[in-house]
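Heads up, the chain below is alone and in the form predicted on its own; it's given as structure tokens.
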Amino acid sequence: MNKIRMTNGSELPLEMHKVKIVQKIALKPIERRLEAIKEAGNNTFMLNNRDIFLDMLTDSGVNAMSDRQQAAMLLADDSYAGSESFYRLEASVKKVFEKKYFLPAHQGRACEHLLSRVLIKQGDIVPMNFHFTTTRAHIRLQGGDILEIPNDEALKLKSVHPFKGSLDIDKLKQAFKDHGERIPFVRLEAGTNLIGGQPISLQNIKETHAVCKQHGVPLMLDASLLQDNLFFIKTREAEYKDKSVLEICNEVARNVDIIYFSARKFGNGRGGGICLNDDAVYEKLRELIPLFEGYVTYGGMSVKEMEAIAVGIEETMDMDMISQGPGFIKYMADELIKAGVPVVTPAGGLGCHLDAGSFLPHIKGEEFPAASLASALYIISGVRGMERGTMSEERNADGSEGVSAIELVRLAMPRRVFTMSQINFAIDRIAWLFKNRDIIGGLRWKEEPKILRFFNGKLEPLNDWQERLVQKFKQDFEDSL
């Protein structure tokens, strides 16, 4: 995406693609939206797509495919074993990650499951820059636990630090002193999801790898959001501004030992995979692929998806492609800041993140401010965001609520999906909601699952604040949806 300056001096992200296939969407009346969120238990995951106008829940599996990806799917080789589609995908993966082995899986959390089974034992501790929900769950299911050691800027929602996702090297060194042989590997997450899609620097990856090598422990990279991170390395890390995206990606890969990714994000398809050089770990993983995923040359993926991902990974090395998401996200964040709306800064990848704690300071953590904001936003706009706060946490060992350190509503920006008018509509409705934020109230559990409760748990409002919000909206917008 090129930076284009308008005649008034403003800069506008300009899409370097044209739309050739469209899908019809509808903006339902606000009365139906209120009914829908109640039916969903105030959990945006539980909404039916038919009731959604702009789906900003996630970028996983919902990115737009290119014409080349669609065409490649027609080349699929339907062989159960030894499909040519696998070998084309393998070649594409090896070109960017430069590892000896590639094992396919149906998505990123399947990779986490396999890696945890092979590498984690009871009592292990895994240091990482920040956890992802499924990562932590898989590690704990194997008897291990996580140790988050991000840099000091990571949890500051307003910051100018360019790489808030980077790991604290001094804390990593201390972790090895404290836990020694209990550390099976160190994990880095590119484009750190739960703190606002914040990137890690390549320098930090190198420094982390050096400490790991010193202690004979592999460094693992979750590369699901690597494409955004590559953009930020190229644009924020001076040493790499003249390097190609592929050169940067290769250098990242040379400084980690195990890479896994969700191709629902990295590759714009539906699948995933693990890349590594270690013979012994590879053999252990290969034995599990047929048991949990499928044969080793399809790993739970369809051959059509493998063809699409092979092309998608190649296209991810194009700066025009990887800049589209961050460009739209920055535009949205900048416009919301102008309206006084609190958002995570600097704008990262994945999506624009509303600071629900500052947006709704009158709602206590135990009353789920991020979930309340996500519900309110859907009611007044039809925009589906994702709660990334206390609802996404787990209860403490004593049964008390595990209140999150940060409360965010993620408005994901799937690549090449939304138009600028749709983004401006979302900005307008969020700005209106901020002016009327005092109407929004808290939520409480109605149905609470024990594991990953944010996926299918249900909440209910503490009072009639949702009805009052609808009344105010209808008063201000009259016959508008």
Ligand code: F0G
Second form
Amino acid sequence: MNKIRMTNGSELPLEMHKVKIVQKIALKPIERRLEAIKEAGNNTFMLNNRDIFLDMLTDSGVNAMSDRQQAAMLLADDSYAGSESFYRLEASVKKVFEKKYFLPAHQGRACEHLLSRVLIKQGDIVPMNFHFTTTRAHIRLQGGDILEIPNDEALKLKSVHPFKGSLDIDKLKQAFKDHGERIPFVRLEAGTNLIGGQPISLQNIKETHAVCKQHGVPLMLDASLLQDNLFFIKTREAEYKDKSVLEICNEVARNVDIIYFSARKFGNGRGGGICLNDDAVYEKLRELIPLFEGYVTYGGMSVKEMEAIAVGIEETMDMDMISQGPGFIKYMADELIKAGVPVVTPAGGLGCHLDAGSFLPHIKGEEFPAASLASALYIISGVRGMERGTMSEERNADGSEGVSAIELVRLAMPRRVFTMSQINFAIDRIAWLFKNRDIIGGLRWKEEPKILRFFNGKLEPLNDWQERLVQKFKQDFEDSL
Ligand code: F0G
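Same protein, the form predicted in complex with the named molecule this time rather than the form predicted on its own?
Complete assembly follows, chain above in first position.
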């Protein structure tokens, strides 16, 4: 990837693609936005897309497809069993991950479900760099639990560590001493989602693998966010700067035993899959696919999506393609920092993460600072972010609120979707909100589901702060949306 420098010396994350198809979107009046967030119980998951201007909820299944992906979809081979589309996908996956077997599943959490069912038994402990919500839920559903052993920088929101996602090797060795037989596998998550899309170094993957081998335990890689992680290995890990993305990807794959991915992220489509060499584990997994997913040559995916993912994975091995997300995220983070807004640093993949704890120090964890910020941001901009704080946690065993150590609002950057002016608009509104942060107040539960409560739960404001926020916005912006 060549750097693009402007006359004043600054670097520009220039898009190496052009727009061929567009979707019309609308910025609704602020009165409607206030109404919509109230209807949604201050949970941005519950908003209707028609009320959203910039959807930064997630990058999952909403990345822009390429013309080559769209073209491939027309060639899909409709067949329940033995579809050519599956074999094309299998070939594409094997080229990057170099494992003997590939099993399809309808999305990432389906892989987690199947892997947990086959590998976890009651009382097991899975050491990992960090959990993802669905991963932890599936491990616990099978009677196991997780042990998070990230490096010391992982939870520091302000840092210059290039690989905050890396696992602490000494803690892993200790975990084997403490839990030995109870460890069925070790899990590494590329582009570690919940700490702000932070990468693992390839060096760390190798070291983790060496410890796993010593104990005869497989190393599992969640490769859902591997595309960003590959970009960071190439740009931040000196040893790999001259290697191609494919070479780096192959080397990552050679240093893990089981790989699974959400193709809603990795591959820019909608699906997922598991890759491995172990015959016995493969046999067990294969038996479950027709029961839970669909026949073993589609695993719940449409043939069209399989074609799109096959091409999407191939295109992921291109720096022009995988640099776009991290480039835009860094631009957004840098501009917000200039405006004094607290964001997670260094800028990672996946999205720009606002540090809601520092943004709203006057709101305590039990009153959901991240959810309050996500709600306020939607009201004043139509930008939909995602709460990643206490609301995304679970209650403690004694029933008390499971207050999160970090409160983030994730502004996901679906790949190749937004233009620079849209990003500039979001930056402007966030900077305004920061200046007016004292108006923002807390929230409390109105409806609280038991499992993964952030998806469907509803919250209500503690007082009339949302109305006051609207008033201030109208004062400052007059007739502007
Ligand atoms: N692992 C990671 C690291 C993920 O980020 C996700 C999904 C999954 C597994 C589950 O995959 O959605 O295809 O079932 N992350 C989405 C997100 C939901 O918005 O970050 P899935």
